[in-house]
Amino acid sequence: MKYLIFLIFPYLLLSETTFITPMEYASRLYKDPRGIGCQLCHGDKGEGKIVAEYKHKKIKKSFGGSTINKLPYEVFYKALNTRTDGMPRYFLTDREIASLYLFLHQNDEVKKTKEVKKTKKEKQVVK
């Protein structure tokens, strides 16, 4: 048993523990989820991007990820639990899923507060 301890006390020291911010675990997950990231088809930011063009028959056609960042948060939970054709399935928790959510909208808040403060300047202007 002592020696156990012997062999595990070390690793406890030299073992390194690392916190990240809800935001950097979303962004990871966004990144890499399950082996093919997010950001591959739909963009960085969830603006929707093709991903290849190619000739069917003579006609040209596309596929690409649509746009998720304006996505309602029903839709958006609703899409990553319904098998789609070219979208793989990842089996997400709903922990995760709302951490790819707060990931496409970390953005909204501020633009939200800026646009009611150029508002209410705008307002005073006017008075």
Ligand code: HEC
Contents of the next structure:
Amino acid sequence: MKYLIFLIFPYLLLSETTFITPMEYASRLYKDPRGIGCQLCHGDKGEGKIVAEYKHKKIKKSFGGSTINKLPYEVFYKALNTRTDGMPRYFLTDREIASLYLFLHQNDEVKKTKEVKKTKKEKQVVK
Ligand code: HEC
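Which structure goes with the form predicted together with the named molecule, now that we have seen the form predicted on its own?
Zooming out: every chain and molecule, the one shown earlier first.
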């Protein structure tokens, strides 16, 4: 009986985080990917961000992360599995990478339908 409690207890602790949607999970992972959060260098939505501006030999330079919410999946995946200058190495699983990609592309479908509507309107104008 004592052992049963030991078995159940961790489950009770974990169950709180079990009932989150895939997007909530992805959003949390983006901000805390077992290391420094992606948003600190790439912006809250992966739009890119300048972290610091400085002068090196009187030439203005800047450091920051590029836009990462418009990349094809292969490029995104590869960047997270190779060493990238200026970026920490994360060692994420394939599922975690897919989840981050989902987070960065959550509004893509909406944009696409808007584009379709636009082209339909444009066609009407041509007529
Ligand atoms: C300390 C700052 C920093 C953090 C934190 C960081 N990155 Fe980066 N990242 C960079 C820099 C610098 C580059 C390379 C230069 C560039 O593309 O701007 C880069 C490049 C990338 C690229 C390749 C971009 C391309 O166009 O090929 C991807 C994808 C990427 N990061 C994703 C992530 C994800 C996902 C996270 C969180 C798990 C993350 N980064 C966290 C700084 C950072």
